[in-house]
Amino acid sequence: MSSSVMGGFVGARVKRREDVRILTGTGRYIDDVQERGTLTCHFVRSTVAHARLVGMDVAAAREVEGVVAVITGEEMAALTNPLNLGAPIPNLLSPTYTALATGKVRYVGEPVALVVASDRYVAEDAAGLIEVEYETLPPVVTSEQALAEGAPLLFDDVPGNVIHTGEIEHGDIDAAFAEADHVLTDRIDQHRWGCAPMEGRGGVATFDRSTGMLTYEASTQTTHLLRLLLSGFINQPINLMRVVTSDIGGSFGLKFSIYREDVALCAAAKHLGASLKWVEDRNENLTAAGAARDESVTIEAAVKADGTLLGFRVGMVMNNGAYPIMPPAPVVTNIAGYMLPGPYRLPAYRFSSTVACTNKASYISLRGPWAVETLIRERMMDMIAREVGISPVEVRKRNLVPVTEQPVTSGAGFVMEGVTASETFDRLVEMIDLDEIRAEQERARAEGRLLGFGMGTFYEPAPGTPEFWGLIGFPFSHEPVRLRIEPDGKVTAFTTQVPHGQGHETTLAQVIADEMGVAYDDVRIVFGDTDATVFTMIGTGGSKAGMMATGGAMVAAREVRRRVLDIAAHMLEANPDDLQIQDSVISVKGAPASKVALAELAMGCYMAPGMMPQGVDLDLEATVKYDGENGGWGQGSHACWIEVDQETGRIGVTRYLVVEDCGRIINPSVVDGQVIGGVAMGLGGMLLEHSAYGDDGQYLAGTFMDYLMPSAPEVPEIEIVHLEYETTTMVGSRGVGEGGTVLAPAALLNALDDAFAQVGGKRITATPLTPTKVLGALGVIDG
C-alpha cells in the first residue's frame, strides 16, 4: 500500500519505513557514534571459571603509549556503588557484586579490569600485558553440582547456592493423582542457548565537565530503566543523566538488562571527564553477555483412561549462572510456572522451582524466556496420546478450553479469557490430513526414509492481565505516549518503546494516521531518548507493544483529536460530533465546503492563540497513559514435518505450518516477519545453538565456528494462517513476537519423538537435538 494514500492504514501491508535506513546501511548503531576525542575501552576478562583474585600487575599496560587509564576492580569499586539487581523480590537471595570483579571471579569472561586508550588496538594490546594471578577454586557448572550437598559456595551469603525457591499450587493435586488411570513422567534438560544479535552490547558514555551531564548512548531496549539504575550505581544525579538509543541490531531480550560493562563505562567516563566507547566483539558476546534456556524440568501427569487431564506435578531447576541480572530469575520461573498448564482444563496443579547459581555467565531473558513450560507440556500431551491410544489431535481436543467457555479459571488459578488456542488448533487440524501423513510415513519407511510429524499449541501473556502479573510479582504498567500536532499540521509522537527490529515506527504511525485523519507520511515516531520520552520501567519487551503501545498511541491521538475538533467546532460553528478529519482537513459532515485545514488551525494555536476560540483547550500536545484494560493473550498452534537422515543424524525440517491469533492485525507483513523470525529462532535453538561449557567451566563456543546459527537451508518456508479474534478491548490487537520461539521447539521435538516411535528409537531427554544424539537414539552409535 502506498503511504501517500490517506486512511485505512491499519490492516494494510504498509512497507516498513525504518527499512529505508536499515537496509541501505544508513542506520546509526553504537559503533557509528563518534564524539570528538572519544576514547576506546577494552575489558580484561577472567580466563578461569572460579578463583580468588590474588593479584594483578597493570604497570606495563599503563606505560603503553596511547593508554589513558587502567582501572582495576578495587579502583572501580571506589567509583561505584555495589550492584544488586534482584531486590526487593521476596524470598530472593540476590548477592551484591561489583562492576569489575573484586575478591573472586565466578565465570570465564567476567570483567576484572578496564583499559582506556586512544584506539581499540592500543587498548587490546595493553590488556595483553596485564598479569592476573588466580588461586583457582573448584568450578560449579551444572545445577546438580551447585545443589549437591557440600558443593563449593559461590557466594558466602547464598547458602547451598540457592538463589530462590518457589511454589504454585491450585486444586487438590493429591486427589487428582489418586483418581488417575494413568500416571506418566517425563523430564527435559534444556540446554543453554543465547540471543546472538547481529549487534552485540555496547555504549558511548560522554561526561560534560561544564554541566556535569552524563549522556550514555547505548544499544538497549530499556532506556529509562537503564538511566534509573545507572544513576544510582555511579552516584550521578538522575536529572543529569540521559540515555539515548538509536538503531539497534537486534536484542531478543539480551539488552533488557543493565550490565556491569554499562556501569563501568559510565563510571569511568565520569571519573576521567571524557567520552568513552565500548563495543563488544563476538567472542565477548558469546562468552560474557549471558545466555538462557538452561533448565531441567520434571513433570508427572495424572490422566483418565480417555486422555482427560487431572493434574500436573512439576519441578523446575534453573541454572542462573553466577550473577543475577534483570529480570530477576523468579520472574522467569513464575511465568513458566503459571503458564505451564497452558490453554487446557487442568483441575489440579503443583509447581515447584529452584534457582541455582553456578560458574556460568548470567541467565538472561530470551524471546519467551518461560518457553520450557510449553516444551515439556506439549511433549507430555503426545505421551498421553500414545499411552491411552488416541491421536495427538484428539488428546488436545479433549482438553482444550474453547473461547466460548471462557472466562474460566486456568490450571494455575488465574482467570483465562479470550484465549483462542482451541480455535487456532482446530484451524490447524483442518489443514492437516493426519491419515495421509501416516500413509506417507509408511511409504517413506519402505524406501528406507524416516519422517516425523509433530504439533503443539500454546498461549502467552502478550500482554497478559493485571491479575496474572500480580501473581508473577511484576507490575502491569501503563503505557504512556506523548503526541503533538506541529504548527504545520504534521504529527510527532513520542513512545517509550525502544524498537529493535519489530517495526514500531511503521505500525504506530499507521495507527495514529488513521486515528488523526492524516497521511501516514505526516506522522513521525520518536523513541529512545529519556529527555524526550515519558518514564516507564520496561521499554520494549514481552510482546506488549502490539497492545500497550498501540493503545497508548490510540488514546493520545484521540485526546489531541478531541481538542482539535473542539477548536474547529467554534471556528466552523458546528457541533464537534458533526465534524470529521480527512486528509488533514476538518470539515462538517455532509457540508465539505465548511472546513478548516489542520495546519491552519495548528498555526493559529501556536502563533496567534489570542485570535483563536476561547474557552477551549488550545494545547495541541498531550501525554496520555493507556491502562491496558484487562490485557490480552496471544496464542497459536504449530505443525512440523521432518525427515531424519539415519546415516548422518541430521534433522531436516521439510514443512512448517503456523496458525496464529494476535487479534486485529495492524500490519500483516510485520506480523508475518515476527512469526517467521520466531520460528527460525526456535528451530535454530533446538538444532544448532549451544552455549556449551566444559567440566572445568571453560566456555566452549566462543566463535560462530562453534556456536552454530541457523541459516536459510535449515529453515523451511513458514506457512502462516491468521485468525483475528478481537476481544472487547479498545485496541483489539495483541503481541506476537515470542510465540514462534516458544512453540517451535515443542513441535519439532514432538516430530522427532514421532519419527523415533516408528522405528523403536529412544526418546531424547536432553537438548540440543544434535546428530550425535539422534544417531544414539536410533542405535546407530552408542549413546
Contents of the next structure:
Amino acid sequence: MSSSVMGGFVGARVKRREDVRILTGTGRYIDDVQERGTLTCHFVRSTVAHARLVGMDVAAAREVEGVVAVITGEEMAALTNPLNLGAPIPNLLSPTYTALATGKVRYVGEPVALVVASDRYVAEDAAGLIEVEYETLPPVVTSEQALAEGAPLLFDDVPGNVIHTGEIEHGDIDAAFAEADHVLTDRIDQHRWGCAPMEGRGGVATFDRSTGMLTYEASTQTTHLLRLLLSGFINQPINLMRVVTSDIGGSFGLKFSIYREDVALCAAAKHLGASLKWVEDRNENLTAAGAARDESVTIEAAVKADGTLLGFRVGMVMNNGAYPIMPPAPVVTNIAGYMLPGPYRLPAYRFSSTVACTNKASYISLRGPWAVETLIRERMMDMIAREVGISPVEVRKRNLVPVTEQPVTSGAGFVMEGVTASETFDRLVEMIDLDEIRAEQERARAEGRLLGFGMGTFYEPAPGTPEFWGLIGFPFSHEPVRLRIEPDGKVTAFTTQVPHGQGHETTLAQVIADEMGVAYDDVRIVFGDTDATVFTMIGTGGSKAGMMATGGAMVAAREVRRRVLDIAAHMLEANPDDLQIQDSVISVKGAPASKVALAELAMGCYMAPGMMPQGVDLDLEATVKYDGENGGWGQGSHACWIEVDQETGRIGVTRYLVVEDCGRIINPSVVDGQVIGGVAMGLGGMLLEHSAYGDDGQYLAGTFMDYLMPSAPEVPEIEIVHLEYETTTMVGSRGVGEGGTVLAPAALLNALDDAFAQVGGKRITATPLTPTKVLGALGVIDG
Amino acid sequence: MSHREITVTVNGAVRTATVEPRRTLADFLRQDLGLTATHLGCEHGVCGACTVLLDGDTVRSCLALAVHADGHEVTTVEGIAEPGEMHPVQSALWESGAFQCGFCTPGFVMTIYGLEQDARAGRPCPRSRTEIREELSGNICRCSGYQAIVDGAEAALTAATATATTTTEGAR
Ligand code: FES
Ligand code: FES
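Provide the structure of the form predicted in complex with its partner chain, given the form predicted on its own shown above.
Starting with the chain above, the whole complex follows.
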C-alpha cells in the first residue's frame, strides 16, 4: 500500500521502512561501526571446562607490534566490581564472579584475558602467544552429575550446586491422583540449543577523557538495563554513561542479558581512555555466549476414564551452566511452572523445580524460554488420548476452556481470561480431516512409507497480566513512549523498544499515523539511545512490543492529539469534540473550510506561543507510560505432517498448519514473518541444532558445520490462519513472537510419536530428534 | 608479514591497496574499502552472509583472500543499483517482506541477484519453489523461516525470465 494514502495504516500490509537500508546494505550493525582510531579486542578463553587458574604468561603477547594492552583477570578485577546478576530474585543463590576469570574457570570459552590491539589479526596473533596454566578439576556436565551426592562443587557458596528450587501447588493434588482412573508418566530430556542470531554479540565502547563520558554502542535488546548494570559494575556515574544501538542482526533472547565481555570492554575503554571494539566470531558465539533449553521434565498425569484431566505432578530440573545471567533461570522455571497446565481445565497441580549449575556456558533465554512446558504437556495429551482410546482432537476438546467460560482460574491458580486456545484449536480441526489422514497413513504404510501427524495447542504470557508476573516475581512493567509534533507538523516518537527484526519502526509508525491523522511517512520512530528514550527495565523481548509498546504509542499520540485539538478548538472557535485531524489538517467535522494545518499550529506553539490561545497546554511533546491494562495472552494451535525415512532416519516435515490469535493485526507481513520464523526455529531446534558437550565438558559444536542450522530446503511452507479475537484492552493486539518456537517442537514430537506408534516403535525421550535416535526407536539400529 | 599490492575493480571502480596475503576478501571490502554491506555471519563458509560476485560468479568473501581478487572484478550489494534506488531483486524482496533483522540480507540479495542475472541472460535458473529453496540452501537466515524470501526470489526470477524471453523475441 502506498504510504501517502491517509489513514487505515493499522491492519495494512505496509512495506517495512527498515527494509530500505537492510536491502541496500546501508544498515549499521555493530561491526559496521568503523570510527577512526578504534582499537580491536580479542578475548582469550578457557580451553578447559573446570580448572584452577594457576598461571598466565602474557609477556610475549605484550611485545607484539600493534598490541596496546593485555589485561588479565586480576587486573580486570581491579577495574570492576564483582558481577552478580540474580540478586533481586528471592530464594536464588546467585554466585558472584569477576568480569574475566580469576581463581577458577568454569566452562570452555570463559574469558580469561583481554587483548587490545590495532587490528583483529594482530590481536589474535598476540592471543596465540599467551600461555595459560590450568590445574584441571573434575567437570560437572549434566544436571545429574551436578546434583549427585558428593559432586564437585562449582562455587564454594552454592551447596550441592543448587542455585534455586521452586514449588507451585494449586488444588488438592493427592485427591486428584487418588481419584484417577489412569495415571500416566512421561519424561523428556530436552537438549541444549542456541539462539545463534546471524550477528553475534558485540559492542564499541568509547571513553571521552575530556568529559568523562562513556558511550557504549552495542548489539543489545535492552539498552537501559545494560546502562544501569554496566555503570554499577565499572563505577561509572550513570549520568556519564550512554548506551546506543542501531541495527541488530537478530537476538532471540541472547542479547537481553549483560555479559562479562560488555563489562570488560567498557572497563578497559575507561582504563585506556580509548575506543574499543569487540565483535564476537561464530565460534565464540556458539561456545561462549550461552545456550538454552537443557531441561529434564517428568510429568505424571491423573486422568478420568473419559480423558478428563484431574491433576499434573511435575518435576523440572534445569541445567543452568556455570554463571547465572539475565534473566535469572528461576524466572524461566517459574514461567514454565505457571504455564504448564496450559489452556486446559486442571483441578489440581503440583510443580517443583531445581536449577543446577554445571561446567557449561550460561543458560540464556531463547524465544519462549519456558517452552518445555508445552512440549511435555502436549505430548501427555496425546498419550492420554491413546491410553483412553480417543483421538488427539477429542482429548483436547474435552479439556479446553472456551473463551465464553472465562474468566476462570488456571490450573496454576491465576485468572485466565480472553484465552482463545480452544477457538484456535476448533478452527484448526475444521481445516483437517483426521480420518483422511489416517487413511493416507495406511496407504503409505502399504507402500512401505511412514507418515506421522501431530498437533498441539497452547497459550503464553504475551504480555500476560500483572497478577501473573507478580507470581513469577518479575515486573510486568510499564511501557513508556515520548512523542512530539515538530515545528513543521511531522511526528517523532521515541520508544524504549530495541527492535532486532520485529519491524517496530514500521508498526509503531502505522499506529501513530492512524491515531494522529498524519501520513505514515511523516512519523519517525527513534529507538536505541538511552540519551533520547525513557527508562524501562525491559527493552524488546517477550513480545512486549505488540501490546505494550503499541499501547504506549497510542496513549502518547492521544495525549498530544488532545492538546492539538484543545489549541485548535480555540483557534477555530469550535468544541474539541467536533474537530478531526485528517491529512495533517485539523478541521471542523462537516465544515471543512474551518481548518488549520497541523504545521501552522505547531509552528505557532514553538515560535510564537504568546500569539497562541492561552490557558491551554502548548507543549506538543508528551512522555507517557502505558500500564498494559490487564495485558492478554497469545495463543495458537498447530498441526504438523511428517514423513519418516526408515532407512536414513530423516524426518521430513511435509505440511505445517498454524492457527494463531494475536488479536488485532497491525501489519500482516510482520505477524506472518514472526510466526513462520518462529516455527522454523522450533523445528530446526528439535531436528538439527545441538549445543553438545563431551563428557569432559569440551564443547563439541563450535562451527556451523557441527551446529546445524535449518536452511531453506529443511523448512516447509507454513500455512497460517488468523483469528483476530480482540480483547477488551485499548490495543486489541497481543504478542506473537514466541509462539511458533514454543509450540512447533510439541506438534513435531507428537507427529513423530504418531509415526512410531504405527510400526510399534519406541517413544523418544531425549531430544534432539536425530536420525540416529529415529533409527534406534524404529529398531533399525540398536538404541 | 609481507604485503602485496593489489588492484581490484569493485562495483566498477578501480581500487588499489596494499594487503597482507592472509587478509580475507571480506575484510578487504569491509575494513579497507569501508563497504560494510557484505556481512560476516560465520567466517567459515557456511552461512552465505558474505556472498559477493567475483567476475560474475557468487563467492563467499570470508573464504576468499583479497589477493585472489587482484586483477578481477568484485560486485557487492552497494554496486547493484544506483544510490537511493533498488535493483528489481531488492524491490521484489521488499514487496514480499522477505527479511527481519537484515543481517543475512545482503548475502541473499547477492545470491538471488546472481540467479537473476542468469535468468536475464537466458541461462538455466531455478523455476519451482523447491528448486529456489535448493539454490538458497547456502544462505542461512535465522529470522524469517525463508518463506517470504522464496516469495521474493520467485517474483524476481519470474520477472527476469519474462525479460529474457522478450529480449530473445525482440532479437529475432
Ligand atoms: S561469513 Fe562467509 S559464509 Fe558465513
Ligand atoms: S533476517 Fe535476520 S538472519 Fe535473516
